[in-house]
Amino acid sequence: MWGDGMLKAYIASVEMLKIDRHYDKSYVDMALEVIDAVLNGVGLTPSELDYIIVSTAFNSLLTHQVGSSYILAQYLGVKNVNVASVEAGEASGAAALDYAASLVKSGKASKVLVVGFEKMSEYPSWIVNREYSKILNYMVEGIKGVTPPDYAAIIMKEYMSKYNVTREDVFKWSVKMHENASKNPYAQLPFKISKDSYVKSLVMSDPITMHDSFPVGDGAAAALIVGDGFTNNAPKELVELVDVESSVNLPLYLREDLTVFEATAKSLSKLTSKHRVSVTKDMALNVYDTYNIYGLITLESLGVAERGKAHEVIDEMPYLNVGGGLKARGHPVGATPLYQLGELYKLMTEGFAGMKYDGEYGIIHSMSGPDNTSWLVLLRRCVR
């Protein structure tokens, strides 16, 4: 038994599919591929699982399927496993991890499989973007044609004006993310970009361009969350899923300050009040950057940088979004937090993207829309 006798949750294995436009694979094909890899890696069969938790945001909209959890269980041929689907917008995967950790810590389960996926290449981009816009309040924002890139543009303009930050300063984020993604075998855009390439990039909502935004792609990732009893034959290094905290923000049009993510800051406050941990420049950190301005504001809201100064510190953060973030790794929405988990899990154990993190704590940040809801997942590297 590890620790002080209290029930804990650990990550036994994580598997990811390279993000791409997988025209030849259905969401079932993608999900089963990573499920098989995870279970084979630890010598389990589907029937030995206690729970299967599925994370997907748009499956009912883009593939016309509800109840994805029991559909996958049927494909796996299991009858006695508990199943559930979790949907919390872009943060669905983080909510699923919270559910899994709670089940294990409560003692209700000892082996929980979390699988996240999104099939986003079934339709033309305009249809996908229309459905993606439903992360906002359809009755208030969506019906009036307000889209996520519009909000990112408003926030970016306000940020640059308030802090006297240039377009080039903000674009440093995209350059760093592509540099990191060039070393990530799962990345959708594994190539570097020049610091001035935004000049030629297609404008989405001025000043947001294609080079400031995430790409649309398909992906799936799975993680096995287990209790203490499953760790007897675990490797020397193990990663504990310590805690998950979240908060909700007001809609953007009711906020006093557009340049701070209050839900992210409040989630961090909840986390630090329970655990003696703070976010530092040398910590393994994986944050949501659907738009590069969101990555910068997130760092400031987490206390890593002063307001308006995040662009000055990102090159001092060796373990920041080592897989390239949503910007370059890609953002298959329901699976994205599991990709974040997989990157940090590998970074903290076997190494990832040519790097190895020997620190104790790592943090995953997930949010839906411009901080409408934000989640933080705290990981701890355990060495026996």
The other form holds:
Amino acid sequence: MWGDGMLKAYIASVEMLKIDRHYDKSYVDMALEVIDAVLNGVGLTPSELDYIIVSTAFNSLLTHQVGSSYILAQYLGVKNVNVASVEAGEASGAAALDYAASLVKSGKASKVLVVGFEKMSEYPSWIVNREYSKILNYMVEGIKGVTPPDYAAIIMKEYMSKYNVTREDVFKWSVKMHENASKNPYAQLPFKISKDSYVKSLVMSDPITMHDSFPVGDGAAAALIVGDGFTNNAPKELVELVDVESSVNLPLYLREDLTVFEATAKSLSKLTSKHRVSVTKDMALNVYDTYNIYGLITLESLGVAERGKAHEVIDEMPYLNVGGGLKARGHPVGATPLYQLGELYKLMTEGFAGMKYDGEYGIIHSMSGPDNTSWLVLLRRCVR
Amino acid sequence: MKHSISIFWRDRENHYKLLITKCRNCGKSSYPKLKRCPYCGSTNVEVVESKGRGTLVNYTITYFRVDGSEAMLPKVIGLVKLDEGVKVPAEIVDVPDLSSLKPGLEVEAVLRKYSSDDPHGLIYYGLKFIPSIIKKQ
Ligand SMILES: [Zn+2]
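Switch from the form predicted on its own to the form predicted in complex with the partner chain and give that structure.
Below: every chain and molecule of the assembly, starting with the one above.
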């Protein structure tokens, strides 16, 4: 055991499926594909796992399946395993990583498999839109027909007028994300877009267009989180899952300032009070950008940029959303934080999208809705 | 969208009236009728009814479909700041000219149809907002 005597949690492997509309694959097919890839990669059999933790937000709404964690265990042919699903809206995957890290750090488990998936293409888009909108408060917002892109639009308009930021400035985010995704083999939209492509893009909630928002797609990703014992024959470069912190914000309509994410800021202060880490421009950072404006506000709320200035710093951030973000990599909701983890893990070890990150820390930011709950996952490189 | 009759009925006060929760502990007001102040968590609250008038904070013209029909699109969704100082999310209707929408526009609450369980089901009603100028005409 290393360090101060507390148990530590490490990432042994992360595997991802290319995000797409996988009409030929069920959620079971997708999940088993990435689980098999993880297990084969590290030489484990399913029966050697202590836990299987599932992250999915919409599986019960979109595939009629509750309890997918034990369904998957049944398909894997394992009985002597603990299983559960974790749900925190769009941040479910971050909560699942928190659960896994806590199990390993407490010593209760040493081999925890986290699998995130979402099957978003089983229904026409209006049904998917309707179910996705349930991330907001159904009783207050949903029942009135208020949807997530409506809020993104209102936030973008408030932000542009408050900070005198132009539409083109906000759109720089989308352009950068598509450029990054063009080098990501798992991305749903691996192509570049021009700096004015929003002009001809379909309007969702004005000014939010399809090019300001994430695409709807299916995906699955799995990670194996292990304790010290398993790391003996691991490669030289290890990534530690140091900590996970989260907070809750007021619903948007009760906020004084619509252009800052206070739960994101609060989570960061919880993390930095425990660990000597601050977010810098040269850090490996993977943030939620369900809409480009949310990416910009997140950077400001994490203290990387001044309020209203994030669009000026994104080109100075070489390790920002290297996979293309939700915008262009895609957002198979329950799996998205696992994709973020996979991108950072590879970036910190073997390299990802033609880059290698040599810094000590990496941070994943995940949230549900406009910062209704926001989560941060702290990763640290350990060289043996 | 199909709603549950009992879910809707149970919360009917909040659909038919604009209720504001005033906190005696921290002094803040919130929306809708709540048992606990969302700002400080205190249960020392009183519920008052808004006069139903306010101004538009901001809005969007939306084409985002959440039901099978496109007949109602586009819709205007806005945040309204009530004269009592509380913001509420709502649909804005009866806007004769979409270009007349702007932050600061005076609006007031009206009872309108939210949705129905087609073709022979229940019709759900609730509050929306209209530009005040419409009512004055
Ligand atoms: Zn209070």
